[in-house]
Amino acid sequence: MVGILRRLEEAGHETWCVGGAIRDALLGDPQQDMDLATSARPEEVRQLFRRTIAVGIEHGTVGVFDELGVLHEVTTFRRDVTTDGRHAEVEFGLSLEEDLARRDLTINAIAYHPLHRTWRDPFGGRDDLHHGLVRAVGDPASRFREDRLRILRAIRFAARLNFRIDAATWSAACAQASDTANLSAERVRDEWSKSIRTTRSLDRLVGQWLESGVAAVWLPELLPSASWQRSGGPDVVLITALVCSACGPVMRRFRGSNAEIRRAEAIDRGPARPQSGAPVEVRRWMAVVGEATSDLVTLATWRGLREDGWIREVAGVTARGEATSRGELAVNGDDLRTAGVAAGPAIGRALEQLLDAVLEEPALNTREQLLALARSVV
């Protein structure tokens, strides 16, 4: 990284270390992937190193590898012309301190010059990483105006970092929520997927989102804070059930992959448990819920229901190799059809009931037991 910057800056082109990674590494978390902004051009950047890739270089910015093959980003100076709340268009700026002035939060807004050794903190961005603040750069209720989508990484940042929101910041969060409306599902998916998997507490960024109004925009299904066993995690589907009454619904307004809306129906679906830990329960209510089975005793586990010895029965069940799907059983429809079942609706019919007996006796899964019990229904 320090190799990109001097030569930029032997290029004649004003260049500071920006963004995320200097406040994760003055809270102690140094990072890799240091992006830089410079008073050089796209065109510019990409003529000084031979390994580039373009970004978004329509944004100003071009991915430069450093001599370890770490990719950085270089985002040329800029400032912001126009914005609908939802995009802001931007200009090339001619200095650090117009870039600047255009970040979302004050701890996102410090520069570092690593070869002068040198602060840029126009907006007292170390002073509130020091006192656990998040807080807009200059008014607030601009900020957010500018792009929306602010207002989530606000709380974002806030539930990562354990940090209060500044008492301003939040009154114009709060006062614009209704106005998220306005921003793309994919945004909102992204920032929200984001905060679930950074937070240090479900209780306090679920309890933001909910006093802040913006549950009421995008997450109706928000269920209030509780005691979760769980303080978030990389698996955005699981968490969302977790701590929403209803997931499906919220994976469609997101615009999820097809594979997450159906998983997300699936736990839906349901039950959430079966009626007892007897095995013969467990294993019709492991057919029921199907491929649902390990995401329900999951969020079972972190809602702290109470286990009578149905958990470890489902994972008794799976150890044995017992069978709860069609799928499972030791014979199928060809089989049956040799042994003389009619071919169409009937064979769907006898695997059905060769199912229900197996979840009665899984010891009767086996090809000679269930094509005699067959012959005997035909």
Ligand code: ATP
Second form
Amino acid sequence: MVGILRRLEEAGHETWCVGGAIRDALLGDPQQDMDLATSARPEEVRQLFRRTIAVGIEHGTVGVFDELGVLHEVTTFRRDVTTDGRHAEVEFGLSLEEDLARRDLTINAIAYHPLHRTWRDPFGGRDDLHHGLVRAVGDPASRFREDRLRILRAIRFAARLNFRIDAATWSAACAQASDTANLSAERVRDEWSKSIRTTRSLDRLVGQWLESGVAAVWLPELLPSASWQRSGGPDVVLITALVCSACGPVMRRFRGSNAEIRRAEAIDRGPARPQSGAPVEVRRWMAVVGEATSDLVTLATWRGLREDGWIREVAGVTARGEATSRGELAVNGDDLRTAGVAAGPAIGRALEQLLDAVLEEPALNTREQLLALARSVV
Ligand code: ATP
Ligand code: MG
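Return the structure block for the form predicted in complex with adenosine-5'-triphosphate (ATP); the form predicted alone was the one displayed.
The next block holds the full complex; its first chain is the one shown before.
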């Protein structure tokens, strides 16, 4: 990375390390990939290096590979121009100072020059890191008016780093929370999923979405914090299901994939658990919830219901290979037709009856017994 920076500097372009990697390095969590801010224009950057890719050329960002093959983002100094609160619109700027001034939070607006070993930290980002404080760069109300996503970003970094949010920043966030309605669902969804992936505490994250008023706009299903005492995790659907009264509508609102929406709706449909831990009840429940079984078990575990015998029984049913769906029966529709069941809806009804019998008594799930049973019921 220093090689890339040196090359740019030797070509006469002022270049600094900036952004998240500097923040994380100062917190003792060095990152492989570094963001560089430079006075060079994107086409000049591309001419200087052999291996580049146009990561976000319209935003002035060129990806450059270092000698180890790690990709670093090199972005031309930018400054904010008029914005509508939905996107921060930027144009090329003239100086590092301008570039730092258009960043969202002081802890994200620190620059380091590894050749000169100097810092540029005009907004006191290092002090805020030291004190565990999330604070907007400049006047928080104006910064949020430029781009409302910054409200969600402030909450995300506070949750991830376990930092407090500065009082003026917080009141501006609360005052403008309802204006986040203008953001695109995609941007909000990305923030929500990054937040639940990285938060140290779900309680804290959920609490701030609720208190700020952002939840009222984007996540009315969010439940008041219920002491989940867990950190975040990578499964957006499951964690959303944990902290919301319903996650299907959330996945729809956030334009999730069809698979995500289907999965979320199956979780919502439930029932969340069998009526009891009796094996037959557990098998009947598994037949009803189908593919949602393991999600519902995970959720129950996260909610601290581990002591419930039914969770162990689900594992037992699976381990013993007991059938809980038509597909696991020892006969299929073709077998039934051959055995004399009339083609058409009668086949489906017969399979349903066979499954019902097998749920009650798993030992019945052999070809001979099921064919005999089929003949007797039709
Ligand atoms: P991470 O990638 O670990 O989530 P990051 O700080 O690198 O954290 P990015 O979204 O990758 O976050 O953005 C890189 C930098 O760009 C940030 O550190 C910040 O300085 C600036 N930035 C990103 N989004 C905005 C925004 N909406 N408004 C102002 N500045 C922003
Ligand atoms: Mg980043």
